[in-house]
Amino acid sequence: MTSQTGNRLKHSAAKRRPQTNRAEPQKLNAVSLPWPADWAQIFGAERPLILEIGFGTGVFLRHLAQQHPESNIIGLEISNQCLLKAENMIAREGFNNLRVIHSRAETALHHLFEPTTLSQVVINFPDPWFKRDHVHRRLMQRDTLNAIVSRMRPGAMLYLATDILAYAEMAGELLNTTPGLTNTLPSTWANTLPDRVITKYEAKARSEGRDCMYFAYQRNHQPAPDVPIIGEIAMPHIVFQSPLSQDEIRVGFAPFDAHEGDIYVGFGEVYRGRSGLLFEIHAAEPTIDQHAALLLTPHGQGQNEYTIQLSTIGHPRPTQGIHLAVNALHQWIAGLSENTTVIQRKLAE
């Protein structure tokens, strides 16, 4: 093969190979983002914020990004499959005003968004959670709606769609009794909305003969509910002295749980490492659930002095629940020996 032929083949291959300078968007998770989030830094531009909660296949999310190039569009989802599909769509179509976040709605609303920062909120066909034991998981509840309203700026729109009549009736009563919102429709809901893009789920509901109900409410100038953002708090730790060895503490362990108000912490297992013990925990709070671990390690050179602190496994956040867990573990160890004494304590009130 001549050098000229080889150069032509290389040139031809280069032409066939797709050229792109677009970097894949960083995967975002509410647990690892700053609290509150710096949206101008994330998007690279200060623009109005539009939020879709539970974007599913991403059809409506894509529509929002196309129709509102002047805004930053944020989608929330807990399904990894939906997140991956949306991330691929963003990279493929080169949207610079669209990002998706792995997050529960409650976590994002209370930790990521400051008051009066959202110009539009969209909720399409939320899970109705029919079973009585699951009602508390419904998105449309007074506490969550108060958080949504507090995050909306005056004039912002809230759109809700459902194909479940019972859910529509419940949501309608909730929305109609929210002073900070004004209904923009002539009735509680409409069965069609002009210029609305049809989602995959929506098309299926209609093909199966189910009516869809649409709500459109605007944030008015009534005072918003006082829902302060929950930001960063300090890392917790306790330094203490105990006559017990690590092996004695491990042998004495049995799973237990601790409660304080609406915070629950469950201790599952303990594992022995080379330098300490690792306690597996589940901390459930109204705004965030975390599967994390606490470490018990020797402290300094003191005999039988230990530190309890949060492990960095899995990027946990030092929330009130984690502070409760650190204190509960210390209290449990203190219950094994009355000669346990605290040397230093750093816990939230």
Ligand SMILES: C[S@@+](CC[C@H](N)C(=O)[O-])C[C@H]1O[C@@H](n2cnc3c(N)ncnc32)[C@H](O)[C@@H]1O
The other form holds:
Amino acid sequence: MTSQTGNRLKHSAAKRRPQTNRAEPQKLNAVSLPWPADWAQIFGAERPLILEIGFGTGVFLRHLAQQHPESNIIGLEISNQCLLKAENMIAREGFNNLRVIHSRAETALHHLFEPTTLSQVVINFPDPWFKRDHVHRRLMQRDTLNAIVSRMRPGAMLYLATDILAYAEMAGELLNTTPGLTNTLPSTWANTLPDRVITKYEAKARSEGRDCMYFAYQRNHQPAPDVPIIGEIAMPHIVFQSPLSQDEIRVGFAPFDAHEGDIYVGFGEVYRGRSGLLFEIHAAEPTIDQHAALLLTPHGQGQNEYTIQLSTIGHPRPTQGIHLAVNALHQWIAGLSENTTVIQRKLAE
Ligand SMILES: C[S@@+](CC[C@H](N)C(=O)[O-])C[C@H]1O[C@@H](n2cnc3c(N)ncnc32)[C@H](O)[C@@H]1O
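So the form predicted on its own is up there; where is the form predicted together with the named molecule?
Complete assembly follows, chain above in first position.
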């Protein structure tokens, strides 16, 4: 082989080599991050935090990252397509101060962010949820706004934009009756804001002839609503003895619901697995919604002794709702036979 051929081969091999010099950043979601999240560790630097909720195509998010190199920018989305697009944009442009997280705003605000940590919050064109049955899904409602205010530092800004007059009126009323916020505009909202980057929804609204309404509120020195962070809780489990066999429990089982305050748990089907029984559950809590499974397995060498614990299917997080589910399943099985005794339990009160 001539040295020329050798060089050509080396060159083409280098070209074919995948561009993996930079490590792919890990995809982030609110269920797998620590509660609270360690932002300095995630970004590799401690900087002020700016949050955009529901960033859609990511136009505004990109603008925030460019305009604020001194800050760490976090975008929240529930749409996988929007997340993928934003992750590609971050990799393409090499931003080291921008990360996106798969999370409902309500989950991130309550579990990931500690009080007084955000220096800016942006909500552009939130879904309006017009129907009466869907009003509880609106971002702009008292509980979520209280969580936002509690996470803002004194002096932090909250920007909101909408093209729906009824939503603007509702949001204006809510914002004006929030003691922790001060309006920085001469009226409740403005119809233009200088130097604003136009988002996809904004462009659509304008092209269809709708006015946009912009809000700009600042966190003042009034005390914030008390919205403590909901941190880690232990894995629940219960060990019990029952005269019933696994098959008798499975055959006797029927789907049921359990409630405690504003936590709801729905049980679906039961399946026989290799190591025991799997019970499908849906745990709906005000700050987090999880589809998961509970596992009932034989315990130790004991006669008809069982453990109920959280299965790893779907990577769920132990929460109050999951503890409620473990307890409810045990109660349900105890209802099938009087002679059920608890041997050991680790459950939140
Ligand atoms: C009407 S779009 C606006 C998108 C973008 N901000 C814009 O102005 O073009 C609303 C966005 O919020 C996201 N979203 C809706 N509810 C959310 C929630 N609870 N938490 C986070 N994002 C949410 C939706 O997936 C959607 O991308």
